[in-house]
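Presented as structure tokens, the chain that follows is alone, the form predicted alone.
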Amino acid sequence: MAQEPLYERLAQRLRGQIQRGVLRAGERLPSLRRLGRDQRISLATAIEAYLQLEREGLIEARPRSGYYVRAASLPAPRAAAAHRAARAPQPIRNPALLGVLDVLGRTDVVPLHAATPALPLLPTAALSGAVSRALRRDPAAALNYAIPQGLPALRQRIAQRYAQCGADVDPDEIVITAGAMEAISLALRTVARAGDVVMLETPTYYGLLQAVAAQGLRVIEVPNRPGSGIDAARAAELLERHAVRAAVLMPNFNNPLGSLTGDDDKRALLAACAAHGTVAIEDDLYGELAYSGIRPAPLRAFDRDGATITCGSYSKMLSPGLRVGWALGGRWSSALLRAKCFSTVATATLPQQAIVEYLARHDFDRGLRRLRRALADNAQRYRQAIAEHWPSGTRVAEPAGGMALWVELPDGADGQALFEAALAKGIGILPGHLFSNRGDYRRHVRLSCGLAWDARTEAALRTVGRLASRLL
């Protein structure tokens, strides 16, 4: 009998270590060169071994980062039923959206509910130094009003960053805001009036539903599908059928699914919006947090008419507490600036100066790479913990970026009941019905991958899994 190829023997050894838990989900494997050196094999043999494990779904390659162990295979949550997108526009009717603020204010729980990166994953010390330098350099300016549009140096930095992913942005069209949510709220206030219809994804971030409700708008929902993103064909049908004033879309790593909409679908979405006079408001909050390390193009990169308002923030990349975001206003820039002046006058000066200081002295991309790796590792570790400790039949999305993990519980389970049981044990999660207009997704919960992975986080996931089993 022919001897097994050397690469297959190596793959079998690594396969056994993964199956026994010696190599855990999210762990980085040795580089190809180190593996070849340690095992005294050729680089070609090392490559073949990793390719074999990659084909089996046991490991994954991340560009410019290396090979990592994947979690055990789990089915994805089922996509939103198409009939949900065919209903008439409705006002926001989800009473749970009012109560979510109570949970967000809790500081006595393991925060699996908060889609915010833990401070150890962020350049906190470097930012603290940037704040101090900004205060020392010009305390009078730092403690005074900034111009309403925001600091020119910061707007220049944002425009340069978007240019790197193919979006031609004029710094003069950028309005600095207090986070992405203010940018989105200003955009809605600028382009829509009470009673107008807006399109949202389903599921979508509950904060977008709250912003729409605050302005008395009606909603039509388009499915976002696990793994493939916004259903552009369904969106076009809805725009044909209804007079939709604005479409608030999160094509890059939808919260809560973490799905990425492809470039062809992005073009189709923009074309459909343009054909029906619908303003595309893009929530690009997670665009820089691609687990692959490759920043996907925003909608703005495909828009040549300035008809898209793109909103973003440094909250998920540098500091949630500094509250510095932006709106790329396009043809709506002047109107957005007026709305900003009428609401908050200007964004605080010191946080803007601190970010300019940080970007001038530090390697922004290096910090992003570290954050992306941590989030991608966490997503695999969470999925592995769910595979091991949650009830059979649980489905879990595999996000391509961001920091949300969408979980569908088995038939007979209830996300609200699990949320309440977890909270009683000092663990925060969010029930799935918060993420749709009518309170759909009753069997779902959303977790945050933004925590630093440690024994406390792992224990919390085990506890929630046991609670889910008991509730069944």
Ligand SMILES: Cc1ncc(COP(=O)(O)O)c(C=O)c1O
The other form holds:
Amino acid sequence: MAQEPLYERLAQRLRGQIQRGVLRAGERLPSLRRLGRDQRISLATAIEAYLQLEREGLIEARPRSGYYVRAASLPAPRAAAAHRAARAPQPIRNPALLGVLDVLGRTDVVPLHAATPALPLLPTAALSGAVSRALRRDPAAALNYAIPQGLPALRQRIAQRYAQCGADVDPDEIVITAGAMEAISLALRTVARAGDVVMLETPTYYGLLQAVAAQGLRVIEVPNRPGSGIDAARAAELLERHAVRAAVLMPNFNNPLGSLTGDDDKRALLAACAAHGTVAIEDDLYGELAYSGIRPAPLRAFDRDGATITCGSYSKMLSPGLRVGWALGGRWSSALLRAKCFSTVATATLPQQAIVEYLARHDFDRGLRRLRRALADNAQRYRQAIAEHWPSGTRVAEPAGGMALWVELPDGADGQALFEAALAKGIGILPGHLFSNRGDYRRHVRLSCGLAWDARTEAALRTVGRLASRLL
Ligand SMILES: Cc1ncc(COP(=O)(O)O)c(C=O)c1O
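If the one shown is the form predicted alone, what is the structure of the form predicted in complex with the ligand?
Everything in the complex follows now, all chains and molecules, and the chain you saw is the first one.
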């Protein structure tokens, strides 16, 4: 009998190690060069073995990082059925949205509910140095009002960053805000009036539902699909049928799905918005946190008319507490600036200066690479723990970026009951119904994988899995 090729024998050995748990999900495999040296095989054989395991879905290549063991394959949650999401526009009617505030304030729980990278993943020491330096350098300026639009040096940095992903942005059209959330609220206030209809994704981030509720707007929902993102064809149908003033969308890593909408769908969405006079407001908060290392284009990169408003912030990349975000206002920039000025005058000066200081002295890209890698690792490890410890029939989305994990529990489960049971054990998660206007997703929960993978995190995931089984 012909002997198996060398690469297959090597693949078999590694396959066995993965199956026996010697190599665990999220763990990095030896580099190709090291494998070649250790096993005394050629680089080509090592590459072939890894490619074989990659085809089998056991390992994955991460650009500029290496090969990693993937989590056991878990089915993805099902997409929202289009007919369920296609009802007439409705006012925000999910009373649970008010209750989110209670859990966000809890500091006494394992925070699997908070979409924030753990502090060690953020450049905390460098940023506190930047705050001190900014204050020392010019205390009078740091403690005075900034100009309402925001510091020119910061706006220039933001424009440069967008240029790298194909979006031509003029620093003068940027308005600095207190986080992306303020940018989105100002954008809505600028383009819509109470009673107007806005299009949101389903599932969507609960903060967007709250912003829409605060302004008395009505909602129509377009499905976002695990793995493939916003259903652009469905969005076009809805825009055809209803007079929709604005569409608030997360093409780059929807929270809670972590899905990425492809460039063709982004173009189709923009074309449909343009055809119906709908303003696309893009929540690009997670755009820089692609696990592939390739920053996907924002909608703005495809928009030559300045008809979109792209919102972002440093919250998930540097610090959520500094509260520095932005809106790329395009043709709405003067109206946005007025809205900003009339509501909070200007964003706090010192945090803006601190970020300028940080960006001037530190390697932002290096920090981001580290963060992306850690989040990608965490996502795999968390998914593996869910596969091992949660009831069978549980489905988990595989995020392509960001830090949200969307979990669909088996038939008969209740996300709210699991949320309450977990909270009673000192573990924060969020019930799925917060991510829809009408309280859909009763069987879902959302976790954040921003927390470092350690014994406490693993124990918390095991406990929630046990609670989920018991509640069934
Ligand atoms: C999708 C999404 N948009 C906006 C925000 C708010 O971001 P910021 O802290 O910049 O206001 C969050 C926070 O978790 C989010 O997940």
